[in-house]
Amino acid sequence: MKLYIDPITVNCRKVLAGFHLMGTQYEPVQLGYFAGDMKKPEYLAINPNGSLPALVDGDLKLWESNAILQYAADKGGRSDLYPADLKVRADINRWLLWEANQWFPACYVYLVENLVKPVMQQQTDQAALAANDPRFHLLAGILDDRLGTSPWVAGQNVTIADIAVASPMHLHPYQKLPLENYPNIRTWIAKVEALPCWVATDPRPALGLT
């Protein structure tokens, strides 16, 4: 399997951490996000969305980071991390969809405004942050409530749902995510950050962050 990535991005870090957790074997193909490599014709033939990451396995060209995690878990037989039990899997799938549709956009505003723009010497848009705050706090409340009844996002054990949901907040101190009122999220993200797969895929050195 070939995995097309730039390890500094949220969704690439997600897949890299997930693959490390699952012991998935793959051939990395490094692209430059800021160089716009994902907009080149040869990559668009793999992923017409022009986004990262993408997986090629034989004649399968697969995009969407959560779909890649699901595929790799099933291919590798990692039912411990993506259980086949219908209700457990439905719960994990629910959180994967929630992450992609709700949580990622809410966290991404802080990433852009508090990290990316300063790095690029651009002005932070405080109005954009203020406008996003209500949505973030609504969603953070949902996640915090869940983690108040379960040590991991989808039950008693770590699954690919934890990797997916943690990824949009993977640089939370630099994103300045307002987590002060969410003790369960803070406890859980500390556990995720202690996982070997998370440590091994830390993008901070590549970003010049300490």
Ligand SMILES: N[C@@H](CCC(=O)N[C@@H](CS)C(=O)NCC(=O)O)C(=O)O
The other form holds:
Amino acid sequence: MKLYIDPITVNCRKVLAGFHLMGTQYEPVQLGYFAGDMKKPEYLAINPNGSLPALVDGDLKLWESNAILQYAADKGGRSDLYPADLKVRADINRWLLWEANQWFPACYVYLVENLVKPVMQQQTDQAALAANDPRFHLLAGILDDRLGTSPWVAGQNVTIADIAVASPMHLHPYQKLPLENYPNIRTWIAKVEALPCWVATDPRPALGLT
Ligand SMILES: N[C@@H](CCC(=O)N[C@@H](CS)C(=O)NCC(=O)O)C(=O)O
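Write the structure block of the form predicted together with this ligand for the protein whose form predicted alone appears above.
Below: every chain and molecule of the assembly, starting with the one above.
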């Protein structure tokens, strides 16, 4: 399988960490996010969205990072990390969809305003942060409540849901995510950060942040 990535991006780091966790074998194809490689015709033929990551497995061209995690888990028979039990799987699928639709956009504003713009010597838009704040706190409250009832996002064990939901927060000290009121999230993200798959895919060196 070929995996098209730039490891510094949220959704590529997600798939890289997930593949590491699952022991998935793949051939990485490095593209440059800041160089705009994902907008070039040869890549658009794989992912017409012009976004990273994408996976090619034979005649399957698969985009959407969470769909890639689901596919790799099923292909690798990792039912420990993506259980087949109907209700557990529905729960995980729910968190994967929530992450892509709600959590990623809410966390992304902090990434752009507090990390990307300063690195690019652009002005942080405080109004954009303020406008996003209520949405972030609503969502963080939902996640914190869940993590108050189970140690991992989807129960007693780590699953691909943890990798997906942690990824939009992967640079949270630099994003300046306001996590002060969410003790369960703080406990959980520290556990994610201790996972070997998370340590092995740390994007900070490539971003010049360590
Ligand atoms: N929902 C998609 C989002 C993909 C995405 O937004 N990727 C970013 C990097 S994290 C990207 O390549 N953005 C460039 C663009 O959309 O122009 C996924 O999970 O794969």
